[in-house]
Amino acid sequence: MEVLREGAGELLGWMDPDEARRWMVEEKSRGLEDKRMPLREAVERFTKDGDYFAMGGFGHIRVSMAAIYEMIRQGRRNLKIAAKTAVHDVDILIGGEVVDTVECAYAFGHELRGLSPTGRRAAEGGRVKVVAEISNAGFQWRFKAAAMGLPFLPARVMLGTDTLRYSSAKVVKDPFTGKPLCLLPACYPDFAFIHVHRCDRYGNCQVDGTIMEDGELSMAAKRLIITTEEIVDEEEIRGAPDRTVIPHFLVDAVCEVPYGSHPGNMPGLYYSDEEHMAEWLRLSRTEEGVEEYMDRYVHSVEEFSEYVELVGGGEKMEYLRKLEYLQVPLEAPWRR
């Protein structure tokens, strides 16, 4: 095919899908095995420093905020994230210094809630370096590829636009009608989190609502550590096959994780913690401020249980769970 253009982004997480192919061999087990094991030695297993990877939900909802923090806790530097639709996630993870490169869907602001003054001041500063640009479809659609084996995915997205101008893409003459196509580059990320409502030990996992692009990654990814709400009987999965959206052969980690997704949105389960969102947007206004949340809510604690109590417990929980369903009043307190 005839290159017509190309972006000038950074390409992340590619590698030769026949390759990809026999890493997953050689590398991943297919059999029922019992994965449960603590996030934290998830973490110390299956991340390093300089790894590419990706976080499973959307936005605010549904995001592994206790891998997160957990790999704040253990010191992870120089990674690479693909953000997708990176929001308080990627925010956290430059305060905690856990990142340094982005390529960037959406990044750098918590919608509604307004811009991120951590996010912001990284990128300004060269802290942070934005490496290449994708949109939300090109990104899902990255992950698709790997997913089916092939080495990019045409579209016709981003075409004429400055996106595509510093992306990893590249443009092409179409064979059949001669006319533009956007190929985008399949990606392997060497890790991914994903937050799911309940699995099994081996690590079969349903979901409650949209799956958004979880589906793909999970089979794009190197190595995928499930956080779950609740570790369940298999027999429970078995009951609804049709249900398991993550199989167990795709799973490296089990780690139950209760209310693993606060203070973002559990669909179903529990609403996003505006109050501790909003803390978090009035200290980080400040490197002190930011270095004042990690000390109280990062570095204090072992694990994320303790985290759950420090901010509300189980009066807080069963408030955001009353909230999910409209059953009390939302105060909004970013807007005071």
The other form holds:
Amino acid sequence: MEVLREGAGELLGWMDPDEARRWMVEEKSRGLEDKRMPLREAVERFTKDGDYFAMGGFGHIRVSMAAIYEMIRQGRRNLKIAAKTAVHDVDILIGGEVVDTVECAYAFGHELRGLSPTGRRAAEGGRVKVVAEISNAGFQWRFKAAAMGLPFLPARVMLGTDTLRYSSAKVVKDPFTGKPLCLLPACYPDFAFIHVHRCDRYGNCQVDGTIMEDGELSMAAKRLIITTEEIVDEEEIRGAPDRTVIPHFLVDAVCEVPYGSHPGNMPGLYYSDEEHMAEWLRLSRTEEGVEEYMDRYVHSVEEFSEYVELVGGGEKMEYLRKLEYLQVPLEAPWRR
Amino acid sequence: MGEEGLALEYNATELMACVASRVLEDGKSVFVGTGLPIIATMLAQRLHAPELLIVFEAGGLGPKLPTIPISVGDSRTFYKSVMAASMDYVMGMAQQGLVDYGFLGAAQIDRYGNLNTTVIGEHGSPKVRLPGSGGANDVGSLCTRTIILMRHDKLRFMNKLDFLTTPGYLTGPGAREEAGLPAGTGPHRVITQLGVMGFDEETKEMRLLSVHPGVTREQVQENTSFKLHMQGEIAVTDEPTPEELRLLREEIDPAGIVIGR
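Output block for the form predicted together with its partner chain, input the form predicted on its own:
All chains and molecules follow, beginning with the one already shown.
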């Protein structure tokens, strides 16, 4: 195939498909093993400084925030994030000085809430480097290429734009049509955290609602840590196998962390905590404010359950459940 | 307040929501982002387009939106939907041609409807770092017709973008196809606080279609760095109806999160 153009962005997370196969052969156990462990241990064992990683979920929905807080607490440094619609996660990881490199589909913003002061300050000041741009579908299909064991996947996005020029993709002449076609390189993150509604001790997972990119991401990640609202009996999984979206053999660790997506949304369980988001957006306008937030919510606690108490405990969680079920009106304190 | 009195009082955001909603046709599909696009789409669904298929990039398909979602992935985006799918599924649909309209916003736009949501200044040393493409490049590449909602001023309507995030007509007629983008796709409308623009059939350059009530065509040009086509008759945009305003304020966005009341 004739290569017409090449993006100048850094190629992160790519492997030759034979190298990737070797990883799958040697590192992913097919057996049913009890993978339960405390989140602290999973973060210690499966994440290391300098890794390239992705978070499951989307935006502030069903993201393993508990893992984010734990990485900050453990002082991980120089991580590179696959910012596939990364919102609050990448924001506090930058604030917590964990992430210094971004491959960016979407970062530095909070969707309807506006731009993120911390992310912007770091990117504009040079503390955080964006080494490649990409689109959401671009990331999605980078993971899909990996999930299919292919070196790349063709797509008709990014063509003709600076997004492509600053990406790690290439444009070739399609041998079938003769038209230019974008090739997205496979993406195998060193690790990924995915937060789910329930799974068994082996890591067979169910998710309620949209699966976003997690089907492909779970197959692409070299190490996959599941955080879950609850661990259920194996029989519950086997009684409804059509509901399993991530099977055990992809999973390296299972950590039970109720409310683990807070302050984000967990579909069917709790809506996002806009009061907490507003507090972060307000505090993160200054470096001192970021420090105050980290002291209050990350470093003052040893684990996520203490954080849940700190942000309002059972009463707050009940309010967020009602909000999820449209029983109380949504407030948007970040507007003021 | 009488109905007439109510119709006279509205803000620019409300007008833009009404204008955008009227572009959407019943029985078509639309890829929706947060904020104003959602408001416009909810309005269309409640008025003339009950069978409008709403598509969210995180996988929500055909929801009955009960209230404004904060994210294009939150649980509202698949509330009473026909399917809670995945991003792969939805982006594949758009690439197949199943998504008729797509909404976009931007910090900068040029005469061909190309958009910047990535960076103001140099990419390596940004003056303002913006969020990036997100799903915008995908929407602009794959949806049949895109509708762009943004503020209109000279710094935003520019001759040359700092960064071309999302393709409009690129460098003019035939350029999208030449780049490999799906044939017959591209920007359809640009809706701002001043008026409604489309694109010239021949040159693919932006042209003024209507000015909002109280706005002159000169004012629109003064707020645009490039020369706008404005041959022929320029209409005046229809004002919001009392029913549109009532729905926006009472049902769709009672807290004023997007419309700002």
